[in-house]
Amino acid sequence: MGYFSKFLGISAALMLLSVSVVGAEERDPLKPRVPVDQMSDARANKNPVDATPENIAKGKALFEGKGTCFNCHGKNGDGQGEAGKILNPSPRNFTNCKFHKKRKDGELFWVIKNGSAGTGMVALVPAAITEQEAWTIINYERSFCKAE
């Protein structure tokens, strides 16, 4: 087999591999995304924004607007936004109540502020939203869990 044939074979295999992982399921939704050496501080970080109906409504407006969260996480918070459909792993599914029971607000804030290595989640604070807005969005994300 000549060099060009090997190149085409490898290219075809890589394309097939890339197609097979597009839109893959979220890998272990309960796995933390905060580095171990920062977990204690993240978990101790408390949400300064009360989860009032008014603040949850503000969080929704930010999630669907300035924060652009819906692009990946979907308007229903299920990880099925248009941009999220091509990510591997898929974005967090905020309708998963087991996820909400396992993760503290400070961990969610850490991911919004710092991004999440190995995923499509990028750092949004301060590039797109303020810290206060991130906390407000977290309250809205929590509202996707309808008690099991």
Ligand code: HEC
Second form
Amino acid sequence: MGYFSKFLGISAALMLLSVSVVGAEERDPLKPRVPVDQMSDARANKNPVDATPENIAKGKALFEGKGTCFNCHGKNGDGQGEAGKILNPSPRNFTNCKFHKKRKDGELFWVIKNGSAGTGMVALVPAAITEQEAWTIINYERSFCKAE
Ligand code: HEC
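The form predicted alone done, now the form predicted in complex with the ligand:
Let us now look at the entire complex, which starts with that chain.
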């Protein structure tokens, strides 16, 4: 194979890659992730950590540190972190207030604990963080919704 056709092959591969990256979207963020048979338990699971400014600051430190959440969800919570950009489906965009309205804390907790099947969101409790830390991060994730 000549250099030129190799070059064409590589360019075509790169084009395909960028199309799939640009084309990556969130899977419908308003559809529930918790299986139906576990939903009422998940929704009844209340956040034991108060959303005080101090706890929200702790949540931010965990989100950007030990939890590694920012790698995918982005420092500003929009789902465009360095690793998040190449994931399909895309990580959750936490600036979407409609998403927050739909979900109880217990449902978010369920996903952090069990992961979301078929996506880059793997189970992170207890692999990366404790239950208490997950609840603390949830309070911070809520704060990305600026309207209302
Ligand atoms: C490797 C990339 C990655 C990392 C790291 C990551 N997430 Fe995610 N996260 C995702 C993806 C992708 C989704 C979207 C899953 C879907 O659409 O079902 C998601 C979705 C979520 C959701 C939405 C669940 C719902 O009900 O829709 C929450 C909450 C969440 N992540 C919390 C976290 C927290 C907290 C951390 C850090 C402790 C974290 N994530 C780290 C990739 C990641």
